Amino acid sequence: MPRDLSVEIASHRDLGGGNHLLEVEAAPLARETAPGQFFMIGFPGADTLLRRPFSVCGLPGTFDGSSRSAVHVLYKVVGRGTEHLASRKPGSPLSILGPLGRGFDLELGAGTEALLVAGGIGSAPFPALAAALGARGIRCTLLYGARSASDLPLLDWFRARAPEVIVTTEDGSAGTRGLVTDPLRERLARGGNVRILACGPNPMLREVAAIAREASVPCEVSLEARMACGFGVCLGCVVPTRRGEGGETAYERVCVEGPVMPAEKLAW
């Protein structure tokens, strides 16, 4: 059930490249949340109307030195939104209505490798699934994709946690020069007990999907949308899915259908 708190800042990290770690302190939100699912966080005093949505980062236990009640938000600096919350010091208040939405499938199966698949701050959700599934025993490696070294967020914190980590960018800056999609390619054609679980800009996740699709491999993918109410009543998320045998076109809301959604049920 979705709570609606007031909360303060604990602690803003700024990561550099417009990139910040947001944490706060909020027992119920620390209990409830799943990876995957989100918040709307709103800026009282600000002369923003609406809240925006940003996905959980982290839970108790994902960060070290992290309380038991603390959560946090991974975001990037793109509007006025966002502009405003990057200029809130710790003990400023905010409001904040969560958890919503569907998280990720975290019941994968023994033996099976996590391929996560992250485009720039995309990754977001994946240090708390990340955690997660490595409480399960679940392997995870992370392919990271982005347009230069600076939009890779929390790289160092995968590298020291995850098994694998594969870094690719569009102009070389870090890693393999080139898109997150060729070593998906590659890892997939080894073969293997393997799910996609993906989040990023709509085309990576188009591409992903049809990728996971040619090599018959289960993929969820976590969808990034604009929305005003962020539980179902404004429909201004809604994308294009396909249901029933004859696929016919239905639309179904990011914010409580997903944001994580199987890639084959998407209209793309």
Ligand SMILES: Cc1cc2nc3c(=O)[nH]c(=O)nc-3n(C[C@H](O)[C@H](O)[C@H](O)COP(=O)(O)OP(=O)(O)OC[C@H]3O[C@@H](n4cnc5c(N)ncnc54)[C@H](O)[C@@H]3O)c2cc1C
Second form
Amino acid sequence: MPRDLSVEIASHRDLGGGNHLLEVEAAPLARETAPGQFFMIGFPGADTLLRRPFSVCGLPGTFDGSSRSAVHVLYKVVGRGTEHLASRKPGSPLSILGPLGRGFDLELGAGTEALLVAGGIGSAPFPALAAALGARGIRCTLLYGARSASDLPLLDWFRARAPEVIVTTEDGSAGTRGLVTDPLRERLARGGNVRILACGPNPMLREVAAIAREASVPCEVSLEARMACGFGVCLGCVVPTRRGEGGETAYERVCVEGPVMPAEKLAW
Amino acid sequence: MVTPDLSVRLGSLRLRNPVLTASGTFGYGLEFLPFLSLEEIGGIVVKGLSPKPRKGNPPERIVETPSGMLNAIGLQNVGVDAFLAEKLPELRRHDTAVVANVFGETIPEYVEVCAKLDAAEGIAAIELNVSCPNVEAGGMAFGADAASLARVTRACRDATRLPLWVKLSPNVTDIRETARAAEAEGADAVSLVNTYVGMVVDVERRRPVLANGCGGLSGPAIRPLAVWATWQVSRAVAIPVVGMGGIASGRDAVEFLLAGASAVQVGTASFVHPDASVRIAREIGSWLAGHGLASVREIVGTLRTGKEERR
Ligand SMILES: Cc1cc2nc3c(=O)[nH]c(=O)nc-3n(C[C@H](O)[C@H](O)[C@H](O)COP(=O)(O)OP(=O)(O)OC[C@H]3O[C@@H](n4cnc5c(N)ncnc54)[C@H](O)[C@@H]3O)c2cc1C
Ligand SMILES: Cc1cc2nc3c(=O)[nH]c(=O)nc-3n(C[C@H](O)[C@H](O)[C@H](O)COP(=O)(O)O)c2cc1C
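Could you drop in the structure for the form predicted together with this ligand? We only have the form predicted on its own so far.
Now the full complex is given, and it begins with the chain already shown.
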């Protein structure tokens, strides 16, 4: 059950490239949040009206040295709200509503390998996810694509924690030059019992979903949409979905039926 | 200090306190149970109901604006039948007034929904959303002129004995005219304002941000406009007025009450703080107590403009 908490920033790290890792102490959220779920974060005193949605990035145990009530959010400065947030120092108050939405399916079944596909800041939900899958003995490979080397936040964390990390950048400043979908295609060509879990910009997700479909590999995507409330009442954050092959389309809420949705149900 | 009496009357309907939640911002009420007790507010106005379920507009549907937001949801809803079968029985387990917001694209559609609600148990009042485009009249909103508003009000009046509120659109030249038309055709109250039509442009794409083009502006940005509309209408009609538009605190609500509203609705604020309506009701109580007032009814319409003394 979601709750609305007043918290203080416990730590706040500038990771470069406009990316920041925010930590708050919120025991109920640390207990109840599942990888892929998100929070609506409000900045008291800011001149923005609505809260902003952010995925859970870290739960207790994800990052070394964090407490049993620690919750982490990884975000990129893209506009007024995130710019304001980046100026906040430890001790500064935030309101945080969560946990919200539907997270990733963690029941992958023995022997399934998880292919985590991230586009830039889309890696945000993956530390908590990789930690949870790792704890279940599921092998994770991270395919991490971005525009350039500075857009790969927490790459070192992933390298230390995931058995395999494949990096692509559009400008070739890190990893292989190209798009993250290139190594994804190669990996799928090798076959095996895999499942894709993807988060990133919509065009990337659409491409990943198409590749997964072609290879008949199950795929979940974590979506973004403008939202006002985050708990299902404003109906602002909908995406078109389809019930069954060739079925009727409907609009479903990213905040309740998502943000993680099976790719095959999206009508994009 | 005595606890002020917050109860208000809107015609035959008594509310525990003057704070209701605005249609389209509170779902069907049940979504808010993790955050508040419905017994602490005067009542709820549910998402607009149509005869059949509606899919709504394609995204983008919302965008934040300075101190507000623009929405073009397109009246997505489960339809009146599903509301009565699935949502209302749940809601009735809570002691709060349930106001059903109704819309249609034709007058028979409005009438159909009103008649179904009339036959149900547990509806405190019907609120007509007349900001919906009138398909028969070429897509102009029912609430855009007094004549078509009069027709839809009369037709619904004849279809129900429930208290009938007409929710006025502010997108008119003189809101007092539509308010008077509602009163003349038998409305028990008017509520105002619905959202103000606006547009946000994505300058890079040279397109409106919303897929629908325009949308409805809500939130603190519209509050002074809404207070003014409330003041004008409250002096133009004798039936009770329910005020809304950008209310985010008890003080904001008191502005509307002084300007002549007998009750208020809280909309966009519930998105930001799900328990906003409860907090606002408490803050009205504290404001009254702080001013030594025994009842919220004492302040309704007591705004002084200064002009009366000078006259
Ligand atoms: C479920 C979910 C999880 C998310 N998780 C993360 C995360 O972990 N890290 C991260 O950096 N970002 C995440 N985002 C995107 C993040 O919410 C936006 O970048 C942020 O809202 C931008 O706010 P702003 O005020 O800086 O930008 P502005 O452009 O000034 O914001 C204006 C409005 O648009 C909305 N908006 C702008 N961009 C987006 C976007 N991409 N998605 C949704 N709404 C947007 C804002 O919320 C705000 O209402 C997530 C979005 C969703 C829906
Ligand atoms: C997302 C959204 C959906 C709305 N849906 C409805 C609706 O279905 N019927 C209606 O009469 N008003 C609807 N409204 C208007 C509100 O009930 C209210 O009149 C308006 O938002 C002004 O109040 P506020 O500034 O407190 O939000 C909606 C408003 C918003 C923001």
